[in-house]
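One chain is shown next in structure tokens, namely the form predicted on its own.
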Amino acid sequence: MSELLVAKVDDLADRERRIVVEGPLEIGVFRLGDEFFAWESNCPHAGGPVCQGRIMNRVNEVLDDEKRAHGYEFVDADVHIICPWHGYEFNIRTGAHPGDRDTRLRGFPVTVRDGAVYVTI
């Protein structure tokens, strides 16, 4: 195992990412508040560079008790990465696809030490 320096903590704003490359491996490191998450930038659907995709909150359709639609809402607690190739979404905190918990990104441990963010590969 080796540890890669990603950035200083203060250099990554909330909801910002950094892409680090080690040989053929590309990893996206994301900041959500005071938490950091690292995922291989390889979409399990078709191999797209998922960590380079758009970051946005999950979208829910608002339904009443009779299942009539009343528009959409953004869920602040669930932030997703959207693969730029085919639109597959993954929760940044869990790496899981919201519709199929068995489809997920490969994760890596992240450490914050002495004001810097490191990922272990």
Contents of the next structure:
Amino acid sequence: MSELLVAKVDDLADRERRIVVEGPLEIGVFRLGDEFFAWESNCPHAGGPVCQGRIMNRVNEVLDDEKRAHGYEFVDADVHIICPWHGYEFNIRTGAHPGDRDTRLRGFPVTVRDGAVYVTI
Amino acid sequence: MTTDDGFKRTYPQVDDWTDSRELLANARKQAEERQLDDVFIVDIDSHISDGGNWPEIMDYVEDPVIREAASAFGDGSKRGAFLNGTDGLQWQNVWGRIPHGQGLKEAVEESDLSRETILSRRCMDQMGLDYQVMFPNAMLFLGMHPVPEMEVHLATAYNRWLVERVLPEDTRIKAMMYLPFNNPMEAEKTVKRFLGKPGVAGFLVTSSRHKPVHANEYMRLYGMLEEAGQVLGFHTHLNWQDEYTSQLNRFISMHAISFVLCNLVHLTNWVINGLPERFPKLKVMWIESGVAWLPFIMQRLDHEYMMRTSEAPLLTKLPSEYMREMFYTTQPLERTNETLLAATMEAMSAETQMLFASDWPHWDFDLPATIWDLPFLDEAAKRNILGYNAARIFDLEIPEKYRALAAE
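The structure above corresponds to the form predicted on its own; please give the structure of the form predicted in complex with the partner chain next.
First the chain shown before, then all remaining chains and molecules of the complex.
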């Protein structure tokens, strides 16, 4: 077990990510509000650099009371990281694929101490 | 295999301008973890940077009037000249989620080499490939061109550009020549003209078109290819304008069905009209629909054939038996259900009939690890699919270091 310094808290804006590297291990650390999450940048689908992808909210389809469809909307509560290789999306809070709970990112504990963010590997 | 060319990863968010060596850095890791540099690998289907090359390709148009007219496009740049871009292609990047989905825009160093060769080398080095067979996006939809003779002008220019400009630059790069299939006589001329040129690996029909493959006017073409021992590839593409596919409202739906539909229609015609009996030595290859459709059409045609044999009188065995003598590329390999995939690969005799394809840099590309990591294949089968089948079919020279392991 060792701890890697990721960044000062103030240097990581909301919805921003930083990638830290330790040997062959690449970890993306994400800030959502006051929370931080760390995931290996290795997509479980094909091994893509998932943490180098776009950060976007989950998309929902809008239905009315009679179940008629009225296009899309973003769901602000569900922030996704999207693998740039093939588009696999993962919830940054849970690391899970929204449509397949068995497909998930490998996570690491994150600690905030003395104004800095650390990830434990 | 080397990546020691001064390239350094930066780890920011990638976009469509990102150097593909960074985007594919994990592919290099995979290759090293699996020692894939010791495995002979041929990528049968890749598409590199064709849009950016289009102005250069236009200079190879042989008709002086058409060549001059190309300058009227793209504010004089010739970009996109005469192309009939297919509606829907702009959706490939999943609304910006897959940055390279609209093509690689990265910078390349100043060089006498073509951009095509530089980008192809980047891909081959990162994935651990020994050969890459390329084909351009821009040609995939020419079969539906509203001006039929334009297919001939553009095909000839593209084939010449490849043979004269790109293929001499690197012996690892190969290409299948575009057959202007809407004009059988011009397709025959294409074979005669480019057969045997260095780097020419075979000939290819883009399948999004409405000419039945069993039409009598093609028999001389097939005979030429069979006699020459050449591969005839059918490369699928999307067509959102067909009556059925026009009902689909999302790219995911269209992409799932339209590519496969090409192969289903053309392969059915190919088998039921007895083309394998007429040209038993012709090497026919079906490209880019994954493989999940194969057990469906095998069972379906066998079932129908047993009841309606008289409608397919040239056949002397089951349709599926002919299908097991043809060749299929892997990408995009459906891998969400390993039991089904294993059964599919057994049904199609994958060990001898399947060839690895990356389709790089398209949004649904596959890597060699896609095959190498399959738990139900033995190592010999993996090596055949990744490279030795291609060497056999395309008559590619296997580098010395791999020959000891080459399949019997």
